[in-house]
Every structure is written in C-alpha cells, then in structure tokens.
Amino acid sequence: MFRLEKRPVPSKAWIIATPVLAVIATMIAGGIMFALLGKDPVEAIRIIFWDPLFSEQFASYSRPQLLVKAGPLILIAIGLSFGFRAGIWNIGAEGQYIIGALFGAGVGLAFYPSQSIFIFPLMIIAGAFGGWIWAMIPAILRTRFNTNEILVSLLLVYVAEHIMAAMSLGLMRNPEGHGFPGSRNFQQYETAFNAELIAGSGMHWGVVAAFIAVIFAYITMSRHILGYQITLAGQAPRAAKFSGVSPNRLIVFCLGISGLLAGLAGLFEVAGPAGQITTSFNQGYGFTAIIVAFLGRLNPVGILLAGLLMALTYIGGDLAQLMMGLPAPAIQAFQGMLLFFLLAMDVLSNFRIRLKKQGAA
C-alpha cells in the first residue's frame, strides 16, 4: 500500500525531529518489554529518566555521575564522528580506550610512588598515543592493503582486552594486592589520580577534556577547511578526489583523531572514577559511544547532548536494577532500541513515504 519516494534534499526538519521521535519511540519499545519482564513500565520510565535529576532521595549522588558517566561516551563519540562523516567507520574505539589506559596506567606505575608533578601529564601523552597507535593499525592496513576498517578495528577490540586480563594479572598486578588481579589504585597515588576539580560535583579532567573537544570538533567542522573535505569525502568520494582531498590522509587523520581521543578517554577513566586497571575494567563505553555519534546526528553539540542523556540511562538503568530487580540485559537491550529507532527513522529524512497508486481496471 505505500512506497519510499526519494527527497531531493534531505528534510531538515525530519533530521532534528528523528533523534527526539528515537527517544520517544525506545521509551514506548523499552516500556512493553518492562511490562513483558513483569514489571511497570511506567515507573521503570520514570526511574530511569526522571529520578537520577529530580529524585531528592538519589540526585545528590546521580548529578556528579552524569558527568563522570558522560566524559568518555562524548570524548569518544567525538572522535568516531569525523570518520564516520568522512564514510571511514572505527568501529573498535573499545580497544583503543582499553590500550590508551594500559599506556597511561602504564606511564604512572613506572613511576610509583614518586610524587613529581609531571607523571599525571605524562600519563596524558602516554594515553592519547596508545589510543592512537591502536587505531594506526587499521589505518595503516587500509592505506596499504585496502583491508576493511570495520572489521580491522572490530577484532582488535578482543586483543586488546586479551592484553588487558594479561597485564591485570601479570605485569601490572600489585605486588602489594594479596595475588588479586589488578594494578594498584590510582585514588591512593596522589600525583596519578583524575581527582575531581570542584569536590561532588563530578568534573575532573576527562570531563573538562570531552568539552574541549566538543569545541575543537565544532570550530574543525564548520571553519576549517578540513571540515570542509570530511563531509565533501563522505557525502561525494568522487568529487572528493577530483577537488585534491587524498583519502589515504583523510583515513589516516580520522582514525588517528578518534584513537587519540579514546585513548585520553580510557587514561581519565583508569585514573580517576574507575582507579585501577582489571580484568573488567573497559564498561563497553567505545560501542555506546556509536550510539551517542548518531544519536547526536554527528554534530559536536548533538554529541554534547547525547552523551548526557545516554549517561542519564546508565545511572537510570542502575537504580532501576536496584529499585525494581530488572536484569542488566534488559536495560542494555532498552539502550541498543535507541540507535535501532534512531537509524529506522532517520529514512523518513531522505525518503517520503506515499501510498501506492492502483492501476487502472
């Protein structure tokens, strides 16, 4: 009874209603499979989104965490949507979060238990880089072997988490941690730990971090020309080449870019809330982060917004586990509906839906 006819231009209209019509569309989704779990949906709902903010019984505690949670969901959602604008998708931001934090954990060690005043910059440096150079290897593969990026960086996800259970229970192990998996805490080495800057309110410098790159991205994509060759290399490959852009330098600034950033995101996480490095240290920030680039229709602001509110659902979903038993998987899945409803109705951007004309008798 209908079909898709193709816009000419995409509707702008459609493109900021599709991000809000997600939310609401995953609050109806996620309500009937609360209801189906035996539980209200209403006040799962409520729990979730309203509760963390206005509850006088949680919000002292959750108001902090919106920030602790969303430093790194922005920090490496930022750096995912340059390539992702530019057609280039690093889909393994969770390994370079992983290997960023063992270079910056890494860096502090050695140095224990000095208390210099340059070990927690040089953990900085010493993060972006693993970020970095994580994600140099696909970019490095692409350019050389024209390998799949996607895939490239997805499998190296599960070696860097390989390396991690490694280090947890070998090299950076405490030697003072009773033969417990783990590296030392970072809360109890003053000179290495994120403290907060402005106590109980959450803000350190991972937090300070991701608005700073909200900046850097926003003024990258709308005044630089480099900006300018991202989205024309994402949206017209061909004209791209015709008008001087290389692609090989385009793929390599794009994943070094989102490789650095979730570096810096692991090392401020390592650092600070989390403090130390373990076998379960990585909180699956890099694929959530996916979900916050597009929620955030790929625009620095957008991101800003989304990785508040996709924090907002950690917080939620925990007190949600806690107050009404809902299982961890339910809330993952409630999660995942958002890029799933945000990626079905962002059609309606590029495509109108029409009823099908019949055909004469």
The other form holds:
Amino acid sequence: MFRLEKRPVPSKAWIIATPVLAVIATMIAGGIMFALLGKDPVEAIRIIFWDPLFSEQFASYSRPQLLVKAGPLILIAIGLSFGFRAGIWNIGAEGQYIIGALFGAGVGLAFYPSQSIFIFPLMIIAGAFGGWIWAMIPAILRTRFNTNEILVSLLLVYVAEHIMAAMSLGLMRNPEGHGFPGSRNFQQYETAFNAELIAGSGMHWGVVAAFIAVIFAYITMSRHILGYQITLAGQAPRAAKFSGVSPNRLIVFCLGISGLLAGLAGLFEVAGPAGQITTSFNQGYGFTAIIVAFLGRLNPVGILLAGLLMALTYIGGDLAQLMMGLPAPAIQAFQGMLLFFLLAMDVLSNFRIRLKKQGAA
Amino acid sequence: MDLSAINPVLLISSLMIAATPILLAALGELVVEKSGVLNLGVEGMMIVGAICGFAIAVQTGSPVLGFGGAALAGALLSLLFAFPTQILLANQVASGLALTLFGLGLSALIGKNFDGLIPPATDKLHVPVLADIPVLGPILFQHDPMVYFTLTLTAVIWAVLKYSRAGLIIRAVGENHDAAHALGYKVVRIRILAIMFGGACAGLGGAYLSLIRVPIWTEGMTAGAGWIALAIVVFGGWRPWRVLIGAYIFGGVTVLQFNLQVAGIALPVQYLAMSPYVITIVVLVIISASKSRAGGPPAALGKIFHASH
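Compare with the form predicted on its own: the form predicted together with the partner chain:
Let us now look at the entire complex, which starts with that chain.
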C-alpha cells in the first residue's frame, strides 16, 4: 500500500500539471461514458474539443461563440476565486447572476424607448449593484448572525429563480408580446443593447469586463495586501487573526466582489446574447463557474484558460448533440467529472506518495 | 380566496408526505456529519436516487425493488465523494459540490428515456382499527410504508447514536479524529461507511419523490430538497428528533403554500413557491443567532484527517 507524506509547500510543477492530467483523465472517463451511450468515443471527443475551433464547416460559427460563453464564466469564476482562496464559499453565483440581470434589464426597460448614451452605463451599474446586494444577504447574515453562507447563498438561487419567473410573467413582461412570458428584447433597443464590438469575434462588453477582471484580480492577488490577507486567511486562519486581518471584512469583501462580478455577467448576458429576461434565462453559468475557478487553480490566468476550455465543452457539447445525437446532459456530467478528477489529483500537489514497506507499518 | 377549501386533516396528513424525502436525506446526512464529514452532495445523491429508483421500479414493476435500487445507487455514488475526501484528502466542500453537479448531469442523462412514464403505485398501509379513528386515522395511520420506515429510522438513529457502542465510536471520530485514531479506531473506514449510509438515505429520499410524492420523473425534480436537508441538519442541532421536527415544519410550509395557491390567494404563484426556501433561510438565521451551545456541530466537522504514522 501507499502512504501520503505532506509536502512543506505545494509542488509548483504538480499545480500546473494536475489540471492538464485531470482534463486528460476526464476525456478518457468521458469517452467511456460516451461509449456506454453507444457513441463513438474518439469521434465525440474530437467533435467536442477540435471541431468547434478547426472544422471548416462549423468554426466560423463556433469560434465567436467561444468568447460569448467564456466571458460570463471567467467573470463569475474570478469573483468566486477570491472567496474560495479565503475559505469563504459563495456557491450561489447563479442567483447573483440572475438578480444582476434583473436589475440591469429593469433599468434598461424603464428607459424604453428613449435614446441616450448614458443608459447602457447605468444598466451596468445597476447590474453590478443587483449582484452585489444579493451576495450581501449571505454576507451580512454570516457576519451578524454567524449563519452558514454556503447554505444561504445556495438557497437564494431558488429564490432568485422564482423572482425571475415572476418578473418575466408580470412586471417586466413585454407589453407588446401578445401575452407571452418574457421581457422586451434588447436586440430591438439599440441604446441598451450589448452588441458585438468587432463583427464576427464574439467580443462584447462582457468579454472586455472579463479580461479587465482577470488583470484586476492578478494585481490584487499578487501585489496588494488584500490578496495576501485573503491567501493567509485561507491557509492559516489563526495566523491571519493574530496579524490583524478582520474575518468579517474579508467575508464582506469576498462575497461582495463575487456577487458584483456575477451580477455584471448577468447584465451583459441579458442585454447581449440572451437579449431578454425569460423564465429560463439562466443556464447554470454560476455553477459551471465553480468548476472553472478550481480548474484554473483559483489563479486569474488559470481561470482565463479554464474558462475558455469550459466554453469549448459547451459549444462542442452542442455540436456533438447536433452531429451525433449525444444527449445534452452528457456534457453536464462530463463537466462534473472534470471537477472530481481535479480535486482528486490535488493530492499530488499537496502530498508525496511513498510506498509502504511490507511489515514496517 | 377561499380558505374553507383547505382541509386541516388533509393538510397535516400531506405534510408528513412532503416531509419524508427531506427527512430521509437529512437523517443520512446527520450520521455523516456526526462522523465529522460534511458532504454537500446530498442534492446530487437524491436526484440520482430519484431516477434510479424510478427506472428500476418502472422496469420491474416493483416499487420495493425501486427503493432498494435507489439506496444502492445513492451509496455507490457517495463513494465518488468518499474516495477523494477520505483517501486522497481532497477538500470536502468542493468535492461535495462536484458530487451535486455530476449527479444532476448523470440523472438527466439516465432520465432521458423515462420522461412521461408512470411508476407502479405503492400501496398505502391501512392499519386495522387505528386507521378508522376519525381525524387521527387519516393523519397518522393511512400512509405508505416509507413514512413509517422513516419514522422508525429516526428512532433507530437516535438510539444507536445515543446508547450503542457503534454510535459512541461514530461520535468519537466526529469530535476528535486524532484521539479516536490513537485509540485504534479506523477513522477512514468508519467515515466511508457513514458516507455510504448517508448516500443510501439520500437515494431513498430521492426515490420517495419520484415514486410516491410526485410521482413522475422530471429533470431536476429535487429542486433544492437536498440543500434544505442540509439546512435541516443544522436546524436540528445534529439531533435526530429535532431534525424530524425541522422536516415536518418544512413539510408544513410546502403543503400550506401549495394549498394557498389552490385556494387562489391574491399573490403571484412564484412568491408562494419561493416561501419554503425563504423560511429555511430565516430559520437558519434564528438558529445560528441564538447562542445556545447545546446543539453545536461535531468538533471535527469538515476537517481533513491525515494520520501521520
């Protein structure tokens, strides 16, 4: 048998190698799953990971989609990574994303049909505020009453989903929509529409915001005292306390920033690719972003790459559904598997594996 | 609004039905947490239990086999959490989340072929004599066997944890794994068994939803029931009878809001539908704000056990 020996410092080489290994292991395990579903595993993996980027037939459509899907994932995951580093678990980004979209869309719809260059910036502020305020609920409950932020943030996702349904059937319903649920479509409201910035690239303001968030997070994490305090609080809570780091301030900051970024992601999505608030506006980005954050090792640059890879599995999954009838949930299970392999392989970065001598133990 | 449409006897009897799946999952998680492990994958294990139980019951025509299969599926799935966290010392919060995300995907995948089917009915017990008592009869003595099984399970878990040697060992491992290890108890083995027990209970809870409560399979049908079960364990202060009370309160809220919808209260349906979640949050806040130390979490909850020798 083997025995684990804790490394004094996590191995740098393994920290980089484990996500790559995890992706490979997921491809193998996923391939087995696809084979069990009666699909050719090699072809499925090729369609998911290769065709969206390089197939002559689909690449022109899929390549821009890469940024469209990666934008919100990166934006949310960057926010989550702050808290995850400090051991503060916001797992309700999906709810903050929804509320951000509702606030932002609400502001935009309120101004309809007036035209002004100030409307879109105002929507951005409202979206960020919506996500932030929704994240403040678990933050305040945690700091004031010591209520578990994991459960509260998650339960609030269901509350947010119901509010969204109520809004798209009530207050925000398109008055010219012949009674169908769903708000006005921002595609027909130019001032407030989050349009593609460069035609055919998929680049919209949300993607720009994601890149800015990556840079901001990189600087905060590596150059600012706050980044140091967050890391310290996560690795040695007692040491952090003695050095004067206020746990409550960290909770409010980490939940706040992740809510704010998730809210922004929601706003950019509703004003752009999605176009409108509907009863099924959210697509689980808030949950997938958790995988992205871990796959990126909670490191801003890593998250950027992980977000692109995860976006690829979404697009490739759609493509595989179209081309070979791979059921849509298969890709969700595939993404979940990835997180498992990643967490399991973390043992390699934190521990040395030693073979036990027979009889010695 | 017509409140007279609400029949209190029917309300209380359906409250027990609504509470049962959550109670099952919460009891399992209670044992897991008592052994010092925090498994956030309850939702994932429940929904996989729901579809496996449903699929097996539909194929075989036997609800009993369905429930058995669901328990087995939940226990097997929980190994996906047990292996990384207990053997490879991975983070429990993240691994539990992974289990939930994977379980939701897997269940939808299996469930593709079972949309719109109707499961074989589970017979209700009709306890002789007792079931015919007015009021009390319909409330207490005309349910399906799973309701009574769950009540019995609550009593058994309470008794085992409190009075038996096995219960003492589980609690010791959950309070101080280093001390338990020094005494020669196999911490990892005990915890893996507890996790599997939790998985089996969650699977049963899920199957109760798809076979009795609803009874039909829809994607994502647990709708947060697993998370509410986790909250109820906290609410119950890690004590089985209080967990039972918590589950029944939750069941009451669920049934009441549904009845109010039917009675035509002047409020959009969505605001009523969100009330169970809101009330769960409110209850969590009240519990965590009151400083009674009597029902705190096990001391080693969520901590990684690494035997250095």
